[in-house]
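Okay, so here's just one chain, in structure tokens, the form predicted alone.
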Amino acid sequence: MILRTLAMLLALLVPTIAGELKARPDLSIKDQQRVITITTPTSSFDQAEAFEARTSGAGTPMAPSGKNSFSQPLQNLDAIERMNFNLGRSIFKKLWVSSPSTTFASDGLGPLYNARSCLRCHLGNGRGRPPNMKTGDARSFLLRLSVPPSTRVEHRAINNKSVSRIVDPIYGGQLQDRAIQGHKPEGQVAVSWTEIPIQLADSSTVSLRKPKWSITDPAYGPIAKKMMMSPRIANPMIGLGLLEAIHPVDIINLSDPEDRNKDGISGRINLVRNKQNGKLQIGRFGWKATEPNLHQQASHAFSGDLGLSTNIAPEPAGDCTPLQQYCSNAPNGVQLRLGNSEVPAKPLDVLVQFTANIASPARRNVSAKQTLEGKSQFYKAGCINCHTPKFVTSRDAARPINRFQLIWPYTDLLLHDMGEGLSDHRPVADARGEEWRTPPLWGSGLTDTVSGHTFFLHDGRARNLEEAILWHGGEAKSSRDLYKKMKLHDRNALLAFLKSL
């Protein structure tokens, strides 16, 4: 029953022929054709477009660029939002301590963590990078473990979507290299790295390097064979409430799973259980889109990063297992006065908005003549297949700001073979080793500014926009190699392009 009910429902989600649109319940007929209009990528280069460095429709905040662009409201908050927006990041900078504490409201970190505050994953906001070797800073980094299913009822789980992978049985779902006083982090994150010459058409070299991945001084017992890791940094904190409001008629009519189209991209939903309801839902979220809403992503953080319990994911040891002796019974922060998790209901809701609230900064340069002929190169590349520019958001969006707004994220949100050269072989809910979601492009030019580095991709490999755009494969192969043959002045103008995001 459970099968077949997930069969129809994909089949619903699916356009029945190609190139057929489904069209969106909130609109009006005019109104969808005004969208259809406005959202049809462009064929003129000589000038911007209308509203093109507005990234966050009428909440852009139109500022010069500097190291806090990531961390400005949106502009069209009223007095009641803009308060919640202050008070959130006061949560997200909050540093956490271990139980028990004097200061009731900010006990019950761990007993095993990565960060002691939302902040230092997310760095001003912005992208995180991989560990640094020399000095053991991983912050802003971790790794995803799991093993594959190996019972019936590990197999039913996956199946039903109940679970979107099966966590290690002494280590979790995520390595955590910290832990409280009394307490052994589960290990450390090492990296080798090997160099590896690409030669472009003009002759041309850029080195790509590759990672090795390996975790040194388990504390809790051996590292299983079978054990699946897969390195992450840290997602931009931008735009995401508006992403949520991306219509999901606009995120299936972008799918085609099956390339019926025979345009070599088949991009596919992630459908995800949303665990407040039990609905499957489209994954939006996360490098892999196995998070269908900023609630459920906030609150699986909580527990993986920080330790800490929500509603969601109400065990206050977090991500401890019961092979790692005393760390479940190791005092927690909750207050039943205020509820049964360490996290309330209140503070994570304030959290979310904040999340929800961050504006993508305004472009740069748009009208600039290198930056105009790189955006042409970005469309012939055939970029803009997987790299949606723009959007026009749900007049039924939950949060009424985010509501009928022209964005432009550059992505479909969906996932893309992206070649066995950026596998992670880690299956996680319908998405394979393989498959990644296309990453929101929007701000991807202030990384440095920002964030102090220049890395890209899903585990920070890449050194620069370059070295990310010669990565890609799988479904991104033929861009990639367009890229490859362009002539230095064409290169260099979609690198502007890039960086004026």
Contents of the next structure:
Amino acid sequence: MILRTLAMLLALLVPTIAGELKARPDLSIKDQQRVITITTPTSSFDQAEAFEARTSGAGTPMAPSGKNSFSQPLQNLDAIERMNFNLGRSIFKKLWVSSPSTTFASDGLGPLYNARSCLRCHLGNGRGRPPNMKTGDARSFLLRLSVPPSTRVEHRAINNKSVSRIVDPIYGGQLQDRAIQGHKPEGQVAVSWTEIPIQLADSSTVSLRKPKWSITDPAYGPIAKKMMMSPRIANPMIGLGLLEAIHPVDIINLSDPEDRNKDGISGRINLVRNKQNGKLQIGRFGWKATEPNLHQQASHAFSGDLGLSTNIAPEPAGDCTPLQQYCSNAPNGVQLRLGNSEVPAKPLDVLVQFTANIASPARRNVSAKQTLEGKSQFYKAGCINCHTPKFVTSRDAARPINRFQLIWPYTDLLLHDMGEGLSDHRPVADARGEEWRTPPLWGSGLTDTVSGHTFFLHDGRARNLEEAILWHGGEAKSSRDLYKKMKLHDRNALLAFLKSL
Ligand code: HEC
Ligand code: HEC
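Form predicted alone already given; the form predicted in complex with heme C (HEC) follows:
Every chain and every other molecule in the complex is listed next, the one we just looked at coming first.
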């Protein structure tokens, strides 16, 4: 009887939900209501929420694992998935060599490339760092390049989304600062920093450093005046399969392109082309959410970062352009008995499974007084308007272990206007220069432990979490201003909360 009344009540409730918000087709009415209840942001901060420490849901590894914190598989993998995880890990670490080579199945690197393995950029499976001008080390970082569309064909290609941007006719879609023997690296990245002092309400000051990016030693001709550059450090590799499993309806419900609820936060989807099936899909990965899934992200990494071909990026010379003489004709690593690509479908799939199955680490100190105080500051300052605390993943997710999991990524996967200070002035797909995808915050407290640094934001300009917050502008300006007004005690609590993630 009680159950029936409840069911009737829910039936009344759900249409109102559906009126403004869409219902999730993967859930029964009962589950829909459970999910809404459990994912509604908490308003009580005297104790930790149930399951709050288990960021990756049931698969969260609970034992502390120090600098291996971003290398743990989801704990609910079965034996075969675990074996594939280890196999995938070895492909992620594999140092590729140029062709021809005696090492079969590891060749094909370049001719132009940024790094010889995935791991070289995703430090400890974590994030990369900005170039160090003293040591000349610009690994784990890259500059994306493009030019504004100029011909009708180019405009049409952008409008119908067959491409997300027009690559530079000489230097292609990104600057490769390395090349195999006999070829010239495209150039080197240079950055100079200007310190800007920021005053907080209690009159303490924090210095932010503003970057100026340039390309030195361009080897294939002068850099076009109209060339647009977007600097990026590598993203952390955790919880990615779970982000892929967030139901599209949840993301659509969070988006508010016209800011109809007038909270100053819009949140837009970057709708991008899925190259496997030709459909337009929600972009989820990369700093501008330009990749709809991990397979496409990995394929483009192989092509752009390592110069290796895959089924959806079939050019063995990677990002070489016709104006780069000799580049496209270099020997390549295709072995026809394995397929038409330097990285055949099977190993690519194993690698993608690996990237999907790395767990995000368990939270630390969730119940500590300072963490809970900081959590309440995080909510009060409106950080959760973009850094959405929790989701319950889709029941229809492609990988069964990722289905119906309560996860805590602190992202809405949407694009937000972050203001002029963070703009790269380079549109890509639907993202404008000043728009960035809310990055997941899970694991950010372990950045130093795992990757040996604490650089944050898309280009690593922030030297710590506090600087990252103070760079927030645009839609996040009011949150930033609230942070600036906080007392030292509350700022420290907020930072302690971020470190517990
Ligand atoms: C030269 C450095 C570099 C190499 C090598 C590299 N990456 Fe990345 N990776 C990046 C950068 C930079 C980004 C952010 C890209 C963007 O915003 O467009 C990124 C983003 C990603 C993401 C998206 C993560 C997220 O949270 O959105 C995945 C997945 C990924 N890389 C996988 C790989 C794989 C797999 C390989 C090897 C095949 C690889 N990467 C090689 C630099 C690198
Ligand atoms: C309007 C949406 C929005 C709000 C509100 C917001 N953020 Fe962000 N946050 C972002 C975006 C987008 C980025 C990435 C910007 C970039 O890389 O240039 C970001 C980046 C960050 C980063 C760096 C993450 C990384 O991986 O580099 C931290 C830390 C962070 N935010 C914390 C906060 C805190 C704390 C608050 C509240 C005081 C807050 N954010 C409010 C959207 C938002």
